[in-house]
Each structure stands twice: as C-alpha cells, then as structure tokens.
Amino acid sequence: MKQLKAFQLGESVPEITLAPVARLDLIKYAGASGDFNPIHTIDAEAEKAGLPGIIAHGMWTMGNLAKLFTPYLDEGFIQDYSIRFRGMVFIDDVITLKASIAEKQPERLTFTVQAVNQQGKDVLKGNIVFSL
C-alpha cells in the first residue's frame, strides 16, 4: 500500500463504497451515539417531521468517511475535520466515500473529502487535515 506522504496534489486515496444503508445500521448508530431522534429510526416520526422517510444521522455519514484514513493510521492522525452536510441519506442509499489531496506540506496533508450517493449527488463535503 502506498503511504500518504507519497501522494501528490490531486491524487486520491482508494474510494470506499458502503453497503446500502439499512435501518439496523441507524438503530445501532443511535445506540452508540446516544442520538435517539426518531427521524432516524421510525418511519412515522420521519414523515411527521415532513421527511419522505427515515434519514441517516449526519454524523453516521461523517464517521464512515473517516474510514478512508484507517489504513494510514500508522502514519499519523486526523488533526482537523470540517464538513458541510449537502443532502440527506435514506435507507437503501449507497454511499461512496472519496478524498483527494488539496494541499501538501511536510508535516500535514489537507484532503478534500466527500460522500456521494448512488445518483452522484454530494451528501457531505469538506476537508480533513491529516497530520504526518
């Protein structure tokens, strides 16, 4: 596996495509995070809130995005992580996680990161600073 410090500007780490979002994923995440807002787990509550259905926790998507850097943890750590949520994630959505180098310094790399649904729409976009 190529080390992060060998990557060049614009180069991307290997993408990760998640399994389709399942209700059980969101129930487990609610338990782990303590976010029991019912719009994430109960259809009727999501509809009452004006949503077309259950939506994934934004932090569930954000947490999954960090998986892109798991193979590189022996080289450093995520120093800063800033994102904007751009769209909702629904049950059965297939999310692809992406990151490419936007800035390279000797001790840190800044990545543009995004999570994209099966229609190619950004659901999350931001930056990660990885400290080497």
The other form holds:
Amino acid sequence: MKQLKAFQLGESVPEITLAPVARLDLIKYAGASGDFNPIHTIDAEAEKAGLPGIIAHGMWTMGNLAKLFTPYLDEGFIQDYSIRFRGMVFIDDVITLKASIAEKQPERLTFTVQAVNQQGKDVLKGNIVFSL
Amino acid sequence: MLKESIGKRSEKVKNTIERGAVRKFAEAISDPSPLFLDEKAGKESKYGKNIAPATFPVTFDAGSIPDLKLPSQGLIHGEQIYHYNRPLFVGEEVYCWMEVKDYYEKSGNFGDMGFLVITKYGEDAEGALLFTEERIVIINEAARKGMPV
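Instead of the form predicted on its own shown above, give the structure for the form predicted in complex with the partner chain, please.
What follows is the whole complex; the chain from before opens it.
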C-alpha cells in the first residue's frame, strides 16, 4: 500500500462508499456512543421533531469518515479533525467518503474531507490534519 | 440565559478506555482495524499498544455543567472539532471535564439562531492535555423561547 507521505498535493486517498444506511447501523451507534436521542432510532419521535423519518447521528457519519485514514495510522495520527454538518442523512442513503490533500508540509498533511450522498450533496465537510 | 453560562465548567470525571467499548465503537462505525482491536497488532505497531478511533471521545463522561439547561428539541449539531496531542490508548485513564466556551446569536433565514460552543477536555493522570473536543450546537428561536430563563 502506498504511504500517505508519498501523496501529492490535490491527490485523493481511495474513496469508500458505505452500504445504504440501515436502522440497525443507527441502533448500534446509539449503543456504542451512548447517544440515545430517539430521532435517530424511532420513527414516531423523528416525526414529532418535524423530520420525515429517522436521521443518522452526525457523529456516526463523522466516525465513518475518519476510516479513510485508518490504513495509514501506523505512519502517523489524526491531529485535528474538524467537521461542519451540512445535511441530514436518512435511512437508505448511500454515502461516499472522500479526502484529498490541500496542504503538504514535512510533518503534517492537511486534507479536505467530505461525505457526499447519492444526490451528490455534501452532508459533512471539513478538514483533517494528519501528523506524520 | 445561555450567555451567562459562558465560562462555567464541570468537575473532572475519570474515564477508562475499555477494550470492549472500543471494539463496540469501532464496529458501530464499521472500522474494525486490528490497530484498534487486536492486542498483538497493537504491540507490533509504532504505538506499542492499541489506539482508539478519533471520534471515540464522544463516549467519555465529562460531568455536567451547573445550571446549563438545554431544550430537548430544536437543537442542531452544527460543528465538531477535535484536536489531539497524541492518539488515545486502549486501557488508559482519561480525566474529562467540559466548559461553555462561548454563546452568541445570529439572525438568518430561519430567524434568530443561538450558537453554543462546548469544549470537552481530556487529560492524563498528571493533568497533561491529551485532546479537546469542541461541539457547536445551534438552537433555533422556537426552542429558545420554550426554555426556562
């Protein structure tokens, strides 16, 4: 596998497309994270909050997005990870995770990262600084 | 009012990064890397032990901020920002507390919105900072009006 430090400015790490979002994914994340806000797991509660259906935890998508960097964690670590939540993720949405190098320094690489839905809309966007 | 909460903080709480909790979390974000989960892989890595996924601090108990009452609905998670001095290790103890960093209001297309900035801090047993986790919560006008003053 190619090392992260060999990547050039503008180059992207291999994209990951997640399986369609399932209710069980969100139930599992609720349990693992301790975030039991029912708008993420129970239809009636989501509707009461004015939503068309349950939505994924923003942190579920943000947690998934970081895995683009997991193959490189023996080279360095995620020093900064900042995300702006830009759109909701619903059941059956197909999310693609992307990262490309925006800035390259000898000991730190700055990536633009995003999670995009099947309509091509950003649901999450931000930056990761990877410390080498 | 929320503006008066700025600067208020919680008491420190000790958290232990449990192997089982890391496994459950890594599986919930479909990121079951041996570096997180496999003891042998951790030992052979540059860290000499297993590490936790970057967003794992959402699981930490950081206590509660006195007198900070938020509405149960009408909250939107706007931003989330992590800074690490090093990765977190499976098995270690992390002491967490949080603080209301800021609160401000802006008017936009959906009326006046409140922005609450809460920062969680994680320290080692000696008090050295390991990470910060900043969360920006957006509170819409309707929710704020329903809040106890």
